[in-house]
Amino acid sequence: MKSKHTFPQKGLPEGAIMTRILKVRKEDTNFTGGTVFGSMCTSPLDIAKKVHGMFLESNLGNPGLYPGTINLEKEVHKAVASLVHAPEGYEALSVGGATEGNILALWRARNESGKKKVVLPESAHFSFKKACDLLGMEPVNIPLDQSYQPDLSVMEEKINDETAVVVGIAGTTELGLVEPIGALAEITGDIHLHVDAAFGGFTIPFLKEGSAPEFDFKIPGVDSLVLDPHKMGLSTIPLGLYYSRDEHPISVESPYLTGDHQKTLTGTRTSASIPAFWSVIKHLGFDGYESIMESCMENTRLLFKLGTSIGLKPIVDPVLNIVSFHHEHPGEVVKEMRERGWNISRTVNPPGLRFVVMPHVTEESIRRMIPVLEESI
């Protein structure tokens, strides 16, 4: 007698499979209609979706089999390096996203310095908690001041001979703020300074001239940086890009593959999203990204204005395409809005309502959402 198990004994015809898949797809949230205000991701461009599907077999963990994809990766790295002012001799790695890039940055800083303390603001993404736990490192959390920026006087006190790395955020998850990376570099000195620009990396460079704060390798003290093409880069998930001012020796031998060594955390790694992102870069160009960002900022200003008009108090003036308002019970409002078909999110420090104005968010969807929000607060 065959043992009982949940793995199917016999295969199903494609029609039966697709019936279930289409049903499940309808159950998932999608970005059509502009009702999602709580996500830092958006629907990739059509060309990205099309190209991604053509490279599903690619695995740059075994790079010798995919010389064409490798060449596209090099072009992507070079193009984005110019956006973040990477100097000669930089190293670029494609990773699964900023979480992996942040872990990679701390791993390298720990091994290079022989130290384990990580000085980071309270605004830092939760991926740093993962990184510290995995690497046996000790987080030293820096409080935020009244403007929700890291308290630099406290940070300067906490940086000492045991510090391996200092972290700054360019595009904080809750408020979309760009921290004073230049000031961080001045007080960090020779200690490794890592910038998490997961969101800001593909927003700040495309802001109107004169309004973009400095955050990247243009600042001499920045040692590494990570940014996510699968957010405002408008490419497919998953893809992050990790940049280092200098090439690091940390790697693991992979002698049975076509590449002798691997520097990323994953073996089989992000591949199809690289030609997808290459296609987006070529399709939009700088002007296209700039136009999309300006549209997002126009809608951000509209949401800010309309939210204020219904009595909500802004936490900060928007710097990037994120709007946050004070609210004592944000979880209740988030739940109420979701029941009404709208996805928004909340902030923790301080408690509030958070809206990410991605390209799928339109003027029309904002104007439809505001009356529902007014009833929910």
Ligand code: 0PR
Given for the second form:
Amino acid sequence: MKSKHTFPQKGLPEGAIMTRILKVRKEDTNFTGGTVFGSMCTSPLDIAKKVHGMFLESNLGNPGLYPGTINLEKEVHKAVASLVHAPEGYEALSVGGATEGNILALWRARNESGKKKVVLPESAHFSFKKACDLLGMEPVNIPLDQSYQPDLSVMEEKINDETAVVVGIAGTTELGLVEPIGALAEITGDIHLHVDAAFGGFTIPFLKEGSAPEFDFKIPGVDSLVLDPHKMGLSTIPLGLYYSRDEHPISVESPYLTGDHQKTLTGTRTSASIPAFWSVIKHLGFDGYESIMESCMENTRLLFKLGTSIGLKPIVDPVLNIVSFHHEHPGEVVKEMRERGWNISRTVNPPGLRFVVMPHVTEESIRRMIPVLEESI
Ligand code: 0PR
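For comparison with the form predicted alone, kindly provide the form predicted together with this ligand.
Time for the whole complex; same chain goes first.
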């Protein structure tokens, strides 16, 4: 009898399934060839791919069954804590990515303060819109000044006794800028200061000393911070790390599981990505990350120079491995580039073309892309 449903009635042998899977896999973009300039993710290191596949049964939502994975999680938290200067008494949580980390920070700030206003720069990632909507909080957007940094005088005016939390970005999505977190901390006083270092967290520490401002727990006013191993941490999706200066106070009892409470938003949660990331940290070490970042910055400078040479005007001088150029109709250029096999992305504020120079982008791929860009602008 023929099935009434599109859900298959009878199973197929592996061979038939793999034929389709291999075909579909080819339809997806991959990072080989360096044609993707619009992604903050990259191909995970080979060791991460290998290890990830070995932990598919782990579920840290039920931690008692996976003591091995939990131990690796502790080691990851400790290693990254030293990278972001988390002080003694910190708490770290593995999350699905910066979206979840940003939600946790706002959730805590709302519950502790009993207030609803979230003061954040216009550069903030759209995940804060989700967080505000979910939590019934109200964004108070701070305009950017001429250098695309938050206007601190407006921020100072807008922070008041209704403010639950202030947000600063270390590695803005569009321009890769590091906002002056130290100056924010001076303005916020006792109000919770959360730093979104989704991109900056695994780039800024590996830059030449002094080329970006401080952004982490070295600044005494920083209360929480999120950073993403699945971006420049060069590991597998999904993994974000949320750090709180002190113990994160929100937890829900999970009595029938092997752990008695949960602190993350998700129940069954990101697990295989943790041993994968542990392996990347061990394999690369600080020196390995530093040398990858150095080559990304070299390629960033090349793209900046070649883009300028074809008449594009940079929006800012790159601090991290993101280059953006002014353009009045970026959507059209993005579309044409896509038709010609190149994935670039766009900025909204101000309108422009955006290139994220991840490790899969090479000098050779930049040199191949530029003539196509010249014809598309
Ligand atoms: N905070 C910042 C500063 C971000 O740039 C991003 C994502 C987030 C938070 C949210 O991170 P998750 O999506 O990991 O929760 N930034 C990129 C973006 O949305 C993510 C991205 C990654 C986009 C790969 C495209 C892509 O191919 O623009």
